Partner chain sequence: MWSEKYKPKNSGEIFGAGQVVERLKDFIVKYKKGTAIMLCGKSGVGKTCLVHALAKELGLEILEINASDVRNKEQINSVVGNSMRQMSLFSKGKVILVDEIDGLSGMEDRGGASELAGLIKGSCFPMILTANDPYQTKLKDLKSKCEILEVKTPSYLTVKNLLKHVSDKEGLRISDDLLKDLALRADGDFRTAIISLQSLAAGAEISNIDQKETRGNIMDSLRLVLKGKNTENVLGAYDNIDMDYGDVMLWLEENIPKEYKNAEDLAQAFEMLSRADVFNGRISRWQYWRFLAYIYDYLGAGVALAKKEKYQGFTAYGPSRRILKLWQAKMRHAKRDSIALKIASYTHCSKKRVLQDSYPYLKNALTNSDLALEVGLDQDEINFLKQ
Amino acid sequence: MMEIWTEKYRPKEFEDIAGQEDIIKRVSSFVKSKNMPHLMFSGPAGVGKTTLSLIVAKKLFGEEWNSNFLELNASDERGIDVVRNKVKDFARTKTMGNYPFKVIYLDECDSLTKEAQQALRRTMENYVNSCRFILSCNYSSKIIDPIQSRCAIFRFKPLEKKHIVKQVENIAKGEGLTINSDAYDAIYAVTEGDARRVANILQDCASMTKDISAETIYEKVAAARPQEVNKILTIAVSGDFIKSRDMLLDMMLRYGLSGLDVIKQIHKEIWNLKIEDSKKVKLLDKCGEIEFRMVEGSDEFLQLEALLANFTI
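Let me see this chain alone, in the form predicted together with the partner chain.
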């Protein structure tokens, strides 16, 4: 049967999760004792936060894990009220089987505003007798203190190259792929240690060939990523601000890119522009400042425009 490889090769046992040994040890002991506090998993994308939560649920509830585990994504559920109502409905019903509590997994908590987090904190208190929360985020600094102090916090480390190599080998074995030696470096470089992207890119490559080289990887990644950034910047440098910002917006909408995706690419492209090096350095500096403001501000596109305007000088 065809499957999506992120799911097919998602680790099923604690010891299959790579690179987070200390965390696994402590979390698995909670599960063994059938008791746990609220947990907070923080760390970059694709290092195993969701995977570990799923394993916790399956180990705690066995066959009945699906009815005792609620998975929510703070960035998809519109507003904290939706989250609250879903939590309320879920927490009100009795646990299936004889378990002391249910588990609610709330992903991407750092996309919640401070007020939403305050509301979440109340919700956590209200249902503390019947529910445990596992909160996941990229940056724990974006989570308000009262929530952090109610959770046992686990900081996931970025995956190292050896972990990615192991994951690639595992998939290659399962799917009968041959991986050229230079392909490992390529995969690690383009995924930046994100295991979800590793599985997705390999699946895309395999649809073309079973023999995977660095070129295959780069070709697939290039096809998936917008190529317009250089052109947009060049138009800005030539002085046509209005045209370049219109193209930027169109590109972002077409590919569904976030401001952060775009600024990462702009950062890379600055060196490829035909302008003086001293100007490149100024633009890099501005790039960093705007990325910082994007985190602080509220309108990502406006911030990108402010950056783009600097290219026209």
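What you see is a predicted model, and the numbers here were worked out from it, not measured in a lab. Note that the rigid core is defined as the largest set of C-alphas that superpose within 1.5 Å between two forms. Numbering follows the first chain given and starts at 1. First, how it differs from the form predicted alone.
Treating the chain as two rigid bodies that shift between the two forms, Cys137 and Leu54 fall into the same rigid part, each C-alpha being assigned to the part whose superposition fits it better. Rigid-part rotation between the two forms: 60° for the smaller part relative to the larger (C-alpha based, whole degrees).
Having seen the form predicted together with the partner chain, can you show the form predicted alone?
No partners, no molecules, just the chain.
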């Protein structure tokens, strides 16, 4: 049976996790001492938060890690009943084997309601002798201060291009893929340092061909090449609104892009335009306004035309 590459190539040791050297050093020292405070991992998706939590559990508990480690996704189960029932029931029971505490990993805990966070705070206080929490979130600001003050906070950063290139080379070697030179830039551009997405994209591409090029990458992720977006914006800036509008519509139909997809790509390319910085700032502000209108339900083609009109002014 074909394995999922995100799991197949998930790091198994502390030193295999790329791009978070300082965090790894501190967390591994907790594991070596067989003691640790509550931890909070904050940062974007695909940078190693869940992987590090699993390694911590396996290093602490060995073969019995499954019995002493509870993983919950707070975005699926975000109410107060989850904290009162699942979390508390696991925290209050004795560890399996001769270990000082259990570990509960709450993924995406910034999705917990305020009431659930308040209940979690009390659970963290009452069962600190028998259980440690690892909280993972994209935005630590969404976690209430009483919980933050009880945790050692570690802020993960997106992976640099050299780390993504190394991951791609590792997967290519293991799967017998040929990666063209232009594909590395394309993979980094579309993943923005998300290692999980890198593995998923490569597996998707490999299902069709073993020879991975930039064109293959952009086709699979349904994204336009940055050069295409830049060309459309440059034509709009030159004053040819009709041509830029027609090219934008053609690009959206060709790649199957939604209005929000296009806005995000336009946002990235604004800084590469050869116009005054003051105008770039105004266009970025307009991008934010147009995206808000789309989210609120406005017609995306009408809003994109309105955005392009601002480039021609």
